[in-house]
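One chain is shown next in structure tokens, namely the form predicted on its own.
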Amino acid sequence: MKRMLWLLLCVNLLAAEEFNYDEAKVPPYELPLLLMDSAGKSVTSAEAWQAMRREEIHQLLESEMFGKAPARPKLRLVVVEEATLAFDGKAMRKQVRVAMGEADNAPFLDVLVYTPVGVKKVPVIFGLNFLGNHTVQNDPQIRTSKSWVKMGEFPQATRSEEVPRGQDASKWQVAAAIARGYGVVTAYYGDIDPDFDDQWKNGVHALNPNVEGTRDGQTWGSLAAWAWGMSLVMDYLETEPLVDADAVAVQGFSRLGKAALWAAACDQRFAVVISQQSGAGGAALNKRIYGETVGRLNQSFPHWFCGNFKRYSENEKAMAFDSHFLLSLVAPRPLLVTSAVGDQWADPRGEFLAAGLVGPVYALFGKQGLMAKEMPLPLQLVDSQVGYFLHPGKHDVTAEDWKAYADFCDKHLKK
């Protein structure tokens, strides 16, 4: 037994060197070129970028990387619960459900909205959830999914229904949320697409044989089916009277995080953008090769990219792009970035560094960039139009955050 338990912490060290974690580790690395067009003529204007320069930066990421996803499918919605008093009165909970098809056993998300009592046309913050929705909060009117659960997230369950009420509620100040005047809307993930790899058969990727049965490395993976769930969302709250469509924040935690910016990247209709500790296939620099790589995430999570970003798996020199291109798809947006002290693996610096590299886009707007040269300290908030926010924890979302997402959103989105 002994001999075991040392051969098995022999293993878990060998793994964690395999990842630097030493900043003078950090290889030297060459970033392309955000206002440089694929001919090499720089870009100087907002109309330049926008009629070319940005569709270029999209079209690399969609083929390379996230992949490309189908048209959006004509959505029937069912309200399932009309608005009711939640929160002692305090806030309004209601619950809608987005059919993708006419069909009565069309596959569906539920949504659940939250939003402040006598109040219509809110702002919010809408993002998706790891666990099911009534593990938001622990509510018992809140409907639960049947989908799969993601067996790391909640190892005694196998579906969603089977995971306790309010488990992520920590995770979700709702309550905060509605006392500083946002809504709050989710739905979970596992809706739209199980996080397993089993060669895209079943979420919404059945939904499309022919797109499926013509697979190539440009296919879309479970990242680009999750941001386009996440429009589908945005166009049932298009058509919702207590929230304001002109006002939402997307949100998303770790790989959501990375959902969250291909979401905003692919559907401009998000106003504000919060990207919570994505890391590496998101707000990291990937090139830096710190913590998670570009081979790690491919190996451990082959089906989130699309098959053409395999080629980058431990030849992060080989990319013709970086985290900094997808930030850059966000401009002119507000653009949230938050880290932790405590998850290296997700490169809080690499984060901090890429949302830096995108100020020369906002500033073709007029729009001020990341207004910090150095790392701030946690919990210091930098809320320039390219803002920054680091807790002192570890790969968590926590009141602190939600905090940040509230003040940023204060000066960025509400009108």
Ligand code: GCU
Given for the second form:
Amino acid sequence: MKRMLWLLLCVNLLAAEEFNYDEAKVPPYELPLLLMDSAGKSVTSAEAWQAMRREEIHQLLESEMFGKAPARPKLRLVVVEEATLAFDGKAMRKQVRVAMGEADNAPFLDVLVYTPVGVKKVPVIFGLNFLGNHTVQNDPQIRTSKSWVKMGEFPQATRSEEVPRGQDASKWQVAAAIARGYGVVTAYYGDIDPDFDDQWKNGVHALNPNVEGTRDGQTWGSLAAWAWGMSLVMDYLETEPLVDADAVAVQGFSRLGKAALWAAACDQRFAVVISQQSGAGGAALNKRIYGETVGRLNQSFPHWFCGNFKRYSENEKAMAFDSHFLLSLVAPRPLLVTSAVGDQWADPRGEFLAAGLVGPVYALFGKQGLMAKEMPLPLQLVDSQVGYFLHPGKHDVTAEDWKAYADFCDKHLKK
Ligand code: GCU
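Starting from the form predicted on its own, produce the coordinates for the form predicted together with the named molecule.
Okay, now the whole complex, with that chain kicking things off.
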């Protein structure tokens, strides 16, 4: 046992050595310009951005990073629980099964909706969860999922339903959001695509044998599949009377933050975007080679991005894009980027810098980009149209983050 622990410690130390956490060792890097199109022409108006440059950037990220998603199927919605009082009468809970297609055996995801009592058409914060809907609150009425669950998060479990209720409740401050007038909507990411490399057989991949059978470097990976699933939820929310579909803030933590950014890039119905410690492959500038690298992403999670993204492993210099391109696709919508002091793996400074870089695109729309030249102190929300927030702890979602979400949405999301 002791030898085993010793070995583990050595492996961890070696791994820590491999990655850069020293600002002085960030190599010089050159970032491609947002407002210069591929023909070398400057983009000087919101119209030119929307009509041409935005599409160019979207296509670049689609073919080199996330991959192309197939069209979304026609949904079949089944209300599995009508709106019912929850939280000692302080909220309404509703659950709707979203079948991905009209066939009886179409795969499905269950959407859990909490809204404040007595109001309709409320603004909501929507994000996918990591362990299953029943883990976001200790509420016995939440449906469980039989889908695969990530080992390690809760070591005894192999399926979502085996994880205890409320296991991730601290990451989902539903009561606080409700008290601030926001609904909370969530669905389980494993219902869309289980998060392991299975050669594209499970989850939504099974739905699209033609796409998977002719796979190339540009075919979608799991991040694009989760983003696609978020748009399916949005398709449903457009039909949901409790929710104001014009006031949906899409939120995502960590890998789901990467997915939320891509969802917002592909689907402009998301009114506000909240990237919570999305790190490498998300909001952080990859060319800084600080913390997690592209090579490490591709090695640990070969199924997340499309095949072409492998070209950039240990080769960030060759990228004709970086995370500011991804963030720019949110413009002119409000964007909140959050980081954690203790999450250097996700490169908080790289996330802050990328948020600052999209200012010129927002300026085309007469909107204020990030109103901070230096990183703010922890817990001080920068609430400009591109916002930034840093929490003092580790890789996590905290009550302070939810307070920042509500403060940011109070300012920017239609109420
Ligand atoms: C790993 C991974 C990150 C990812 C994170 C998460 O740490 O390296 O890229 O964001 O998992 O999703 O929790």
